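Presented as structure tokens, the chain that follows is alone, the form predicted alone.
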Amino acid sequence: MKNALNKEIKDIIQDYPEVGRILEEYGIGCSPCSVGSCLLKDIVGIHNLDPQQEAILMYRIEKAIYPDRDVPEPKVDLTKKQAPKQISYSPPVKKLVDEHGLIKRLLALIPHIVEYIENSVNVDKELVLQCVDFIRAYADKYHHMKEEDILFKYVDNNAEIIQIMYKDHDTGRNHVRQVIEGAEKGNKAQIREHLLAYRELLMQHIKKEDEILYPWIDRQLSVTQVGEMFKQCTEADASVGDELPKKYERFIIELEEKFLQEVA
């Protein structure tokens, strides 16, 4: 098992495909990742699972590899239930989590906004603007840029689970660039396609990072090392100003109150 561990995952499912689906059933999404070069045993660490899930996990997988190995089950107290794991975050981590809540109340009116620019005679360009300066500035600028150049610095940058996440953020750019395209011809199907491209993506990058990646980065921290974080995200945004998000949460409110009232 050993040998398997320091396997990377990807030519794990590809021998042994039954291994993708006992992770999805964890909640481990290794299957469709486009990188595929964690190791396993990196993997399970990154999840951080309870000690009986990841000796059944554990189990499991050496079954699916080595078949006719006799493996020892592990013993599980059926009667000990697992209390759901409350993640805790360090204040500055918490301070990035606390910003995906307006991330999110923006994708929550993105099928809205879709279906109003639809039904319109002509696209409304500066409705699509005003939500591409919101991703720009408080979304990329504003949130993703703290992650890049300080949180993302206390890990090791090569590690695959911080590449996908650039990956996200960069194919999210792309995302909104073709927005503005759109915007720009008039095109309602380009403008459609990459904004809700854009939801599906953040949606799926802000639960890897609230549930996975960034408790998997506190628990690396030393109290020095959170200290040292905490007084880079406050001079961050202190270059931008407290008006920024007080700005971009005022935006968000006038939105919800166009379009989730229409619907109430």
Second form
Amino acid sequence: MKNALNKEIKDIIQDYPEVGRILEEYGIGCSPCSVGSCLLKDIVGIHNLDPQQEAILMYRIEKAIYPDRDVPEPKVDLTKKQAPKQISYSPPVKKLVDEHGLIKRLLALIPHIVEYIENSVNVDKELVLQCVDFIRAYADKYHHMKEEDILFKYVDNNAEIIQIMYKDHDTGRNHVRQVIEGAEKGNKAQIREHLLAYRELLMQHIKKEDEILYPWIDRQLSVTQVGEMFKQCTEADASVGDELPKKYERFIIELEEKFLQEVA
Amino acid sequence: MSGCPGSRTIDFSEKENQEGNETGSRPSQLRQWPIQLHLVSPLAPYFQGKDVLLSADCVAYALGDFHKDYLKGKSLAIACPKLDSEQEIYIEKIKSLIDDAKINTLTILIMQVPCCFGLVQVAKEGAEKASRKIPVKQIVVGLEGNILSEEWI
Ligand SMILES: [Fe+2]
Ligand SMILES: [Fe+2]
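Provide the structure of the form predicted in complex with its partner chain, given the form predicted alone shown above.
In what comes next, the whole complex appears, and the chain from above leads the way.
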């Protein structure tokens, strides 16, 4: 089992697809991951399962990899009620989670925007560029920069999970470039493809951050570090001013009024 | 049961497992004097930029590892929200700790009894009055020294 613990997860799942299915049952979605270079031992650690769950998970994985081995079944106290998992973020991390809220509101609008563009004669270039501006100025500059310049610096930057986050940010930037090109050329298919891909990417990305990465980072922070990080984030926000987040919130509200009015 | 839960008589002297690990001596982690919230000055050098622990008086007696796990590396102020008078001064001092001493964080340690939450209230009011914002954490200690909850507020 020691060998398996130090193997990259994509190799394990390739050889033993059952392991991917077991992980999925525990809410650990490694099978669809594009990178898959996390080591099995890190994956189990990063998800912070309660000790009982972790013991059963490891038992089932070991059984799946070595079916002939005589693995002792872990003793589990079924009377012990599992505490409901509620994530409590530190204040600087909570601020980042709240920012995801506004980004997710744009993501929710993207299918409507794409449909609107498909159905109009000429591409509404201004609308597309306004969305690009939100993504670049709010999601990327205001939000992702705090992650990259502040938050990620508090943990091992070479950790696989951090590398995956950087990669996601980059992939997002590529999609945005394609969207702009589509808008310049009036190419509806290009805009559609890359706006939808951006949406899919960011939805998964935000879910990974809210549920796994941020709690994992929070668990490693001392009280002193939480205070320092809060100060750095506050300074970063102050350097762009109060008006920027307000402006982009107004923009999202306007879009919602335009595209979601039938719901209201 | 009636009366104030904060002063109700409870005896857990029969509790087992009270040995713990008793080897070695434990040095004090206190790095300052005074410590009582009325007596300390927010301008004292030991508060400047520090992580501050605001502890209810009873906590240090209930919590077996108070020095090692909570006091270590922090500056301290203690108070009793039930018995202390002139608590408006406390609110001003908390505000001053945040704005003038520019403390890094504030951790409030209280007992589980309801009146102890008054200290959280005092700290919250002080923090709201302050123009700077800092992370504030609340830790609730059970009568038998167990940690009941720990959260950023
Ligand atoms: Fe991110
Ligand atoms: Fe994010």
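Source: prediction; values computed, not measured. Numbering follows the first chain given and starts at 1. We call the rigid core the largest set of C-alpha positions that still match within 1.5 Å between the two forms.
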Exercise. Under a superposition restricted to the rigid core, does Ile9 display a Cα displacement of 2 angstroms or more between these two forms?
Worked result: yes
